[in-house]
Amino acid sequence: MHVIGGTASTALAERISRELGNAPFGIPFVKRFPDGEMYIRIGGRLEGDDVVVVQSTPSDPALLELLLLEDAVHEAGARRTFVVVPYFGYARQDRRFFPGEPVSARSLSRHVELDADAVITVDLHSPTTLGHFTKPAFEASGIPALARLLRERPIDLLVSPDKGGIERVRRMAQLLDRPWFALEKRRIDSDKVELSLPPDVPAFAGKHVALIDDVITTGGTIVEAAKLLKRHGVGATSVACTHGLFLRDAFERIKAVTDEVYSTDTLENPAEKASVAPDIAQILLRELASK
């Protein structure tokens, strides 16, 4: 089996290498035409072998790097490709909400899986985004890997900053053995949120308290949700998220009002300090001992 590491995934593709037993591990030469257009080549003899392609795709040239590097593996005459797709790009939009819009999410399965055996992400914002895939494709999860990393911090209390979050923050409660709850959310506009306490929350004045997403993009709710617990008495704030985007300032705000924040390695971030890797590496080992 050989792994290749895309430009957005290079360190984590080595880290997935590594768990599965020091795999052969590769970097594409990727590089610009003087009209903009990428071009890549792939090196080492890959015909008749299993490739793990590993590309997260947070930008539209990290998508188009992520379709030639399968294409390329395919005309290498790989025997299988399994494609890992840390952080899932265009996902958030897995409905048509007003007429003449594109299902993202399904249109990019179906892009993705063309040249794959299977596919791998990471935290999908709909679960229901597998669903549009034809060929064999599987979700791990983030939560794990945060859960190694806090369970080593003297965390007392976990928070969801929504209730869409409940879920996430009910496992992370079950792995660390802790209390949680989650806010009450109100958006006011794309980057505006209200946020309150719900009702019968654990004490937590004087705690350490870990809020937990599984994204983060701008920031302003967990901003927000920092500086509703601190007004409350919190005695620390950790942030930990699966997926760190952290666009334009989010990270040095979010910096400025907690004590700790921590996101995987599905992004490369200031904030990445749990690695995703043992977890996909477990769904592959899973794949290649059932074909």
Ligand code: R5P
Contents of the next structure:
Amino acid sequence: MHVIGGTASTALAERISRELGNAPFGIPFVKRFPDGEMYIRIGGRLEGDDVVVVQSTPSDPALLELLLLEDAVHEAGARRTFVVVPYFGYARQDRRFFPGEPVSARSLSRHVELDADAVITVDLHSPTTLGHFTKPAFEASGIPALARLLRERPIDLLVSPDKGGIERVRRMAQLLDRPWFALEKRRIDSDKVELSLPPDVPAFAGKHVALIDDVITTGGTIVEAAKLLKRHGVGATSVACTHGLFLRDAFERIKAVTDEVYSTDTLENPAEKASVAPDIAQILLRELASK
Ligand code: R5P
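Instead of the form predicted on its own shown above, give the structure for the form predicted together with ribose-5-phosphate, please.
So here's everything in the complex, that chain up top.
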């Protein structure tokens, strides 16, 4: 078996190769042609082997690199290709909100699975995206990785910034054996949200609270949540998310109003302290053994 790490996921791919018993690991050579088109090339002998390609798709070049990588692996004669997309871009457009729009999540699922025997991803925006794949597709959770990290911290209480995250915070609460609650959120636009405390929340004044989210993009949600908790006397605030996109100055703005910021390594960023490699490897090992 071989593991190939695209440029958006090199470190995580190497961690996955270690979890798979130090499977041979490689990275592609990537350059641009003079007209701007992407050129990639992979090394190593892959004929008849199982190959794991790891590449998050937070940007269009990363997505294009993944598609080219899959084709290169196919051309190299791989027996089976397992495509790991730790952060699956375009998953937020998971339905047609207005006439004339695409269902981007479906379109990308179809393209990504084209040269794959199976696809593995982590904490999709919506579980419906898994249903768009026609080949085996699996979703790992970032929660166990974050729980392994938060278990070492003196956290008293867990909070989801919105009701959509209830299942996530509930799972974390079970793993850490802590109480939890969810804030009420109203999105004003893509950069602005309004948050409020629901009635009957557990007392948290002076306590250490961890805000749990699946993705941090502009940071608007977490900054507002941290400010709300502060106004009500929270003692300390940690932030933990699966996917840390941290657009523009999001990381600095969050750091300014919280005490600790953690993410998993589905995306490379300054907060990536919890690895999903063991959770992805567990699925890979099961699927590799199944056929
Ligand atoms: C919302 O449904 C998600 O769980 C995140 O809370 C949200 O997408 C974060 O976005 P931002 O960082 O831009 O507020």
